[in-house]
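The chain that follows stands alone, in the form predicted on its own, written as structure tokens.
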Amino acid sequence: MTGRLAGKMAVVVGAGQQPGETIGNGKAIALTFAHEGAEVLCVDRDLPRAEGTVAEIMAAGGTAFALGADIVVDSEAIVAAALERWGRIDICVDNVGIGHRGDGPAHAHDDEAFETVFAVNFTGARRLVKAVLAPMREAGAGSIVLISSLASTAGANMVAYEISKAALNRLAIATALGSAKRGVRCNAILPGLIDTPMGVGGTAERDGRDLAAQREARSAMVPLKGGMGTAWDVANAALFLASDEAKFVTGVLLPVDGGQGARIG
């Protein structure tokens, strides 16, 4: 532990771990923050998953608490729970994102898919940001980190997911500019192909491949040697943006993608 977040109070929404062979972004972020000295409120709509993350943090000597909540309807309750515990919120991470079987290209997706994905990926985040801005603006400090996706700037096969994440990018910029004078920073991370249970397992089922074949196919798309990234790559980026090391960084859309987003043509 180097204490880069020592004394900080952090909320991580989407901190539970989905079943799978690898670690997810939210759990990796929560573990990393706790390792660096933050107290972490681990929020997930599946309470046992949040409790699992908390148990690992506590076993490693960190401090964490679990909260079962759905970002779409419970954003104000999430913020209220954190304020009741700590009296302030220094860091807030939105790591919530879903796909949908009915998503697809602009000519082939269905309305239910779009409405469901947009509600979770953007509307929930918008409500969380609005709720957490009040105490952060009053305190004159705070860091908000939104986990977007490289799909927000590339791709053409998941219009609901892509548009929801593109909207999240704009929310990050609008929030950064709207609260800069009040000392609140907001940035977004755009992960590319990351080896997480959702990223590999979910797409393997969609593409009709086993996990090994899906990992190989996804890794082949990444320019940087080594193929896909891991959730720890995303967590380390979140750690920097959340920390005081990034005190002059706001309104940034940070790709964590092994160079995939740098390709043109």
Given for the second form:
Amino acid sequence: MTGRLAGKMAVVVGAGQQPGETIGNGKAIALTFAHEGAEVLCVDRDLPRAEGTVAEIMAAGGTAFALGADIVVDSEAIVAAALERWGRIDICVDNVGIGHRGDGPAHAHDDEAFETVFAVNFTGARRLVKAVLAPMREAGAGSIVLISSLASTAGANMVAYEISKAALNRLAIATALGSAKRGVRCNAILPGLIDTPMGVGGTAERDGRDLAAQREARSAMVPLKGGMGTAWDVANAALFLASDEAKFVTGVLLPVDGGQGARIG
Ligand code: NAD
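Having seen the form predicted on its own, the form predicted together with nicotinamide-adenine-dinucleotide:
Time for the whole complex; same chain goes first.
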């Protein structure tokens, strides 16, 4: 295989996607990595979703494997499965992120929502990072990419989601600094408003709009011509950070947001 990730072994957790008209971030990342020559272990809590991504990769001539696993409880098993197959892991992406109906502003969210969102969005990531750091530090190389959110710095009144992603940002920096001397890089991507089924569908209900109106409203908030981004924009950023082209880049929180985070007022 040739490509920007030729010969790399990559784990992508959250590599399936919520069904819908557009592609999700995790699936786009897995497809992009495979297109660029990586073998990809596609992990999702929902096995048929991971298998769907693998089928598309194989149909396009790439190499991928599916694993049904939950990032919160199975992180060590995910890393063990990859090591059993390859003996090493070059790239690890955590794309998992959820919202919750009970989330809301600081004065009005419920405890169960906070604990669930924090466990999935942050604790799962922390456990995955800890598990994958062992073989990467031993190998003296590796690239970890965490999919955070612009909501970690510029929120929309969802404290559980925002705080879980802010913690993820800090995890990226702490990991980068803690393992720099061992040759392991860690960076986070902060997507802004992306046209994914979960991003649009999940917020449409909350905001009381149909899908078309929600797309229009989200696009209108983006400074850059063209409106919302697509999962391919997130995948291209992940490709760069995962690849050796970014060998001098670590501890970065990269917004992929059409300028939304740069706008004040
Ligand atoms: P997606 O389509 O990539 O779906 C995420 C996948 O994660 C789903 O297939 C789901 O089954 C899986 N998953 C959920 N919980 C899991 C768990 N505990 N263990 C393993 N797999 C699990 O979704 P998306 O909308 O593209 O979002 C992907 C990421 O991007 C999330 O972290 C999200 O917070 C972040 N993000 C999205 C947007 C946006 O506008 N879509 C904006 C900012 C950040």
